[in-house]
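One chain comes next, on its own, written out as structure tokens in the form predicted alone.
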Amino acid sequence: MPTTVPTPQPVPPLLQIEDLHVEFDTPDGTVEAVAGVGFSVGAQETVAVVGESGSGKTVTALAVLQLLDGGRISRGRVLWDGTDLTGLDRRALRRIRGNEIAMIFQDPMTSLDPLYTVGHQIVEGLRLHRRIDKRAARGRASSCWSRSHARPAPQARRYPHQLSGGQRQRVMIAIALACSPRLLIADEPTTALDVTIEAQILELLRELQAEYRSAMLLVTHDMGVVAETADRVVVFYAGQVVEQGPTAEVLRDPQHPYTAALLAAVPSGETDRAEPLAAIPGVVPPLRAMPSGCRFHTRCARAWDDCARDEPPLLPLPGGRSARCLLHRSGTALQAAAVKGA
């Protein structure tokens, strides 16, 4: 008799978001700064989330453990290995937080607390999370220095102002993978750094990740570190995601007007210095004025009238790709070649 083989069935994604809606009350009214995103997060994959600032990147990671100030999740589902993170009470999101997923915030200075030493930061947030000894949390905290690649004395006993930008982000790192989180999520973690700088704290992370076996989303504006480090992208505009797909595909054949301008506007080796850089028209809009149809047409070289009436949905693409773009409504290859152009 023939040996009948399992058809394998697909693995759930570690983390997916699901419809996402992030609203925040000003004293204008109530604004809503993410608007129907959806994205998933594989388990150890590196998915990138790009965009210009304002585009929602950081509320979007920011929701993922709620930790929005003045926000509030208005619709929508994150699931977390099959969880609905946005059903959970304190309690249970506490842990959640630091043990399973970790976060690294843009700015380590803010993030750290100045009154105490980045030594005593580490032990304490193992204590908390893990329920162990001082004893076991500084033999803890040593390893994560070394494997930070940070110097465990005199370091861990300095307070945050008095070490430099890549030094408080590599205690930020050791913090956030003390407890070997199945996610990391990494917003800009190399603001504000020198190139230098932001070459080791990348390589570190993709080491750590390797080493820990976690995912990561990481936020960031610097198509560079898109192309270096992220397995898929997922592109932000206005609230929404206008653009995913595995990267090397994106970055090669981008299929949203907005994704193309981005790479447009990076500088190769072959730019001529003398020719000014392109640049993306305009800004982005503001919250409480958003234009109808889509949001990017009023800044778009490929917009016609239905842009500004027509708002459009988040497109398949072959390839496991996808575009918010009425030049994919047909899906003819005329109109998709025409992306390229913008």
Second form
Amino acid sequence: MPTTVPTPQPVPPLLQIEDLHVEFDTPDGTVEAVAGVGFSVGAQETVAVVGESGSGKTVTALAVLQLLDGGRISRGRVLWDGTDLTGLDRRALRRIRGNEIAMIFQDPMTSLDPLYTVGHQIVEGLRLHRRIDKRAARGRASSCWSRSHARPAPQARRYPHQLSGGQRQRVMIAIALACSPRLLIADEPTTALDVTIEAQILELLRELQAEYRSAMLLVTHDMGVVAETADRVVVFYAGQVVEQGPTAEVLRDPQHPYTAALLAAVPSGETDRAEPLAAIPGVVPPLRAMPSGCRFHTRCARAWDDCARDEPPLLPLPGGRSARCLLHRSGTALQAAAVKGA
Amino acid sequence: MVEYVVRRGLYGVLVVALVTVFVFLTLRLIPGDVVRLQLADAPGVSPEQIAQRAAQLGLDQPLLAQLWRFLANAATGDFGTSFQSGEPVTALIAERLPTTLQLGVMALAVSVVLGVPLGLLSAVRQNSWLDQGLRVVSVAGLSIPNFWLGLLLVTYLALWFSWSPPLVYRTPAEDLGSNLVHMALPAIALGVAGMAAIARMLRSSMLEVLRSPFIRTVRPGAPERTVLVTHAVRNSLVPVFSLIGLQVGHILGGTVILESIFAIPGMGMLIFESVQLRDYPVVLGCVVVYGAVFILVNLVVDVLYGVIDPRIRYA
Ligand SMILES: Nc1ncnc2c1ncn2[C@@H]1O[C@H](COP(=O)(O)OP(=O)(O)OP(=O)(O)O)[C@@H](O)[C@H]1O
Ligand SMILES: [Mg+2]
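Could you output the structure for the form predicted in complex with its partner chain, given that the previous block was the form predicted alone?
Next comes the full complex, and the chain you just saw is listed first.
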């Protein structure tokens, strides 16, 4: 199939983020929290976004939905089904948000309105998007509800404060999936929950995603979750994508020193308990004081002189992968063709 | 819930009793003697006459005996008779209470009806000129004493518009128009502080709610109006609600001076006059009623609190 656009997928992706820059005005001046992020999510695909705290994962997710509070997209596009969301008016956005793209937030404790029953909140979400009457909405809500295993009926009359964190997150999932969105953005949906509940919630997400045939953009810290859930993984560092590719390959053979360091920091079954985990030395540079050249070079074990000077582009690698590292620059044909969106 | 109300009611009775004792004792500390105030003008009053009058009023008894008798009678609903007119205190209060309640309700209405929209507007239009202007108005409203505001209103309305409130008070039954016009200025003077307090608090709670994650949950797909009205406003009114109970206290206190300034024959004026004449039973009766109204309103507010906010438990 001949295409003029060098995308890795044969079909145009559902969501394509191109060269996204997000700025915030702070009392001490403007900071750029996201600096040229680009990646895509195909239909029914699960893409994981990983990276340290503060690397811009949440800001990117919010930017996709045009929900930035106090920030603005200073450059770049967010293509949804070929339409640029950054230029849409509120009304058009509303039709897409919640209906075609739904989002689940990090903190289930505060993501529900404390004054309404959870059942009401699921029905409300439905009625806003589907022109259906109350009864139909209730029916659909209760089926979503039982699908999300939040236990049937009586729970629907409860208020958020009467539910546990896991149950609330199930409610959030029910709200998000009630309209069977084509893309579900889940921003660390399980960080606030304990490990057993986390596994259940992730399992539920996978199940429902398969049932509703949604794509999923899963933001997480957890490499284990990535390995179990994602088709592809996008690694963030300091507001940029440093590596992306199919999950299995990236985890097996990381092409960016940062990814390698992240993986080394994950405890695995084989690791000798006595051996300390390899922590990444140093801290994420503050937004206001980004190092020149490669943003990771100050912490990188494999950095050399060039790294402080040349900013590496996101270089395409074989197998639909790419990495933002000068290690891959060395005189190959790949050098010229920086992946679109980087 | 019922248990909660009963318990709060009993506490309320206790508080009113303590306040009564306190006021009873402080009244006696004010220099001035009711008998002398009453008889001083009469020429050639003999000490025997004074003693006789004091005995009539029960003032010859030891202080604690008087206090005990007052409390015991009050418990049966008998507040005694006015030293001045000899009328039963309950009758005096019954006659004046409706006027004061009307004034209080009007003042509260000024606070709420103006304070709520102003607070919401300044939150939704944060940092606009409107918000800035309202901030100035609120600070002024909170810091100007209500009686002074009342005097300013009367003075400048008279100076600039040659308008002054009716001289003679008419009950709503006699002349509703005149009554409302008469009550309007004191109600505004009493309500402005509450308006300012409500506007400030609502602004900050609304801003906080607008930033909370659950607004982000609904905002993506909902029209702005739905987000604001059904979620943001309702949530931000919760903390403001308790302010209303406190406001009633300020308003009740303010009626004493404002009714006197505007010649409104309510309980405030009754207290004012009775204190001047050292008419102890009337003052105490009024204090009990004010205390009871305040406690009752706050009980109602707290119960309604639980209705609007499901997180509240009565324990
Ligand atoms: N409203 C804001 N104003 C100013 N700076 C902001 C704002 N929101 C986010 N940032 C900055 O943007 C950067 C990226 O934040 P973001 O929340 O996207 O990180 P994250 O990758 O989601 O981290 P975490 O894993 O902790 O959730 C941070 O440095 C943060 O300080
Ligand atoms: Mg985040």
